[in-house]
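The chain below stands alone and is given as structure tokens, in the form predicted on its own.
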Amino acid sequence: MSDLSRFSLNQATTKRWPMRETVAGCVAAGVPGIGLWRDQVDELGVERTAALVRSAGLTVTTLCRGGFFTADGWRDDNLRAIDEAAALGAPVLVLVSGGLPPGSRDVDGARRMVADAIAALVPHAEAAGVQLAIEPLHPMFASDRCVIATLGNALDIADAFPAAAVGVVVDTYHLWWDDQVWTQLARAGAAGRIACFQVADWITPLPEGVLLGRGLPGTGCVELRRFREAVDAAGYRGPIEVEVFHEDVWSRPGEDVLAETIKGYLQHVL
């Protein structure tokens, strides 16, 4: 099978590939979609990036990221992120909620803060036509990056809002370990909550700092095809983004990484 119709390159995978080269590389490789990151969009600015991607015929699948609701100025930053997503034609803004507030040990309270923050953003997101997507991260990130640690956590918050306004991100790197994930995927699908499906492998040993431990498809231990089949069974028919953070991947030429990413996607995800 060589179908790339659902494939999307998340810019994190080729982090050091400049925007114009990334877009040209996607076109040359027959890649239809791209997941954008706000810091990389800043290279050209929102308007120029939007024009570049449109002229290339690429579909923007997501914008990363909003969230970090314990940071100073979180509300204004997230409102800007929603506006940027709308301007770029990204239907989904990925939210990484942030960890515990400074000095706090109250995980339940932090999750309530996330729900309250999302409630404050929903009217603006609905007006802009952008779906907010809550991304659960692996529990090792709960203290400093994301108190939403399971798909069930994310769905419990999302359920308070219309599905068109708030969905969830299914990221294999963060969810592969959870024996409840298959039940929660069915729950998410039944409610129409799967906003984004992201793929990365889990490789060990993890590097120092653990954030950059993601692998290209097929290089680790995750049952990637099982996840793809499960999200399909749940009714998701949207893009499949490959999103990898790893220093060794970033150090290589972007076109080489994209070629290996596509090969891994075709062999291990489809």
Contents of the next structure:
Number of protein chains: 2
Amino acid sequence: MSDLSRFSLNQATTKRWPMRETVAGCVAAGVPGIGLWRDQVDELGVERTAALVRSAGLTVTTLCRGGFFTADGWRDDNLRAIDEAAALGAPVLVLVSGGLPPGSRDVDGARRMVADAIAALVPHAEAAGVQLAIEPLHPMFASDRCVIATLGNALDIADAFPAAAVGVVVDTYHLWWDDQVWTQLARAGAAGRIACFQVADWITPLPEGVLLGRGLPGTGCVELRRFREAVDAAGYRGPIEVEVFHEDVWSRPGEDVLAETIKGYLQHVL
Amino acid sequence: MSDLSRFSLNQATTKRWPMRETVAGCVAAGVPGIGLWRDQVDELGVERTAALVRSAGLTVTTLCRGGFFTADGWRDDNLRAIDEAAALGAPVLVLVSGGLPPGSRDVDGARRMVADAIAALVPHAEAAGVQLAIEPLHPMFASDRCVIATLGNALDIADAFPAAAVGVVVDTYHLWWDDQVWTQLARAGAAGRIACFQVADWITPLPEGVLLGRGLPGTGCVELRRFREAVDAAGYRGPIEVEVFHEDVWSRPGEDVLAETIKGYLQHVL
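What would the structure be for the form predicted together with another copy of the chain, given that what you showed me was the form predicted on its own?
Let us now look at the entire complex, which starts with that chain.
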């Protein structure tokens, strides 16, 4: 099976690949979609990136990322991120909610800040035609990156808003350990809230700081196909992004990483 | 407030403190309880350790640990651990369930292995008068140490057995990030299943391998007093162990660590 129709390269996987080479590499490999990162879009800027991607015929599947709602300046930064998503043609803005405010132990309060911030952003997102997508991150990031640590919690927050305005990101790396995830995937699908499906594998030992410890599909212990089948069964028909953060992956040529990513996707996800 | 009546030193916190010094140090500090580790008990052996602790007037609050049910040899090792707990006067044997079997991606299957192993051990534990206590570990350990990652999942497994035979461990380090933990604590208390309450704080950045990243009480972001009040409200009246794994803590003199542990306990837990 070599169907790449739903495949999207999240460009965090090839973090050091320049934008023009990334786009050309995707086209050469028959990849139809790309998930963009704002720091990588900065290389050429929003308008030139949008034109480049459009002329290549690539579909932008997401823009990563907004969020960090517990830090100063979240409002302006997220309004800008929504505008950037719209300009890039990204239907979805991925939100990493942010950790505890400095010195705080109030995780409930931080979660309320996230809900309040999303409420404040929804009108602008709706006007821009961009769906906000709450991404639950693995609980090991709960204090410093994302107080939303389960799909259930993300859905509880999303419930207050129309599904077209606020969805959730399903990322296998962050959710695989949760015995409740299958129930919550069905709930997410029934509510029409699966905005994006991202794939990475879980490998150990985790590196210091734990951010750059993800594996390419098939290199770890996650039941990736079971996840894909579960999001499909929940009614999701959208793109499947592979998003891997790992120093060893980043240090390799982009073409090689893309080829291995596609191979892992075909063998372990489809 | 300087009430140490419920305080217990889990000796993992002072891993390199020899057993005789640890016991003498606890007595000198007015500490009534100690949580023992099997590898540290090996220093003097079970019988001499039991006699030492008893003659010092210390209460053994737990023995750590049994479990690792997904590895070969789990049965004999856990039968031995139960016997050791009984010989040491430990009412509770802490169980760290084990990760995925080598090469496996079947986390549901691994959880069934845990439930089946506990079922096989319950008769021996009941005969020995030792309560088995399932400890959910932080999800960052799910693949290599413990497939039971939430209090809810631990209770689901414990539900099949009498509460006197199978309880759960509530450890703040492992559970603080879970928005469902307060509901599950109430459930655990109502079922009489809180076998042990352990305290450690969450600090970042996590070290490579993430095992030795815990903080002494008060050094991190966990609402420790909220947890203590929640287990109290759930009807728990037992000991409160402080259990910290950290290379910097282990490298310091045991007396100093115990003094700081007590200070953190009085300020942040009581």
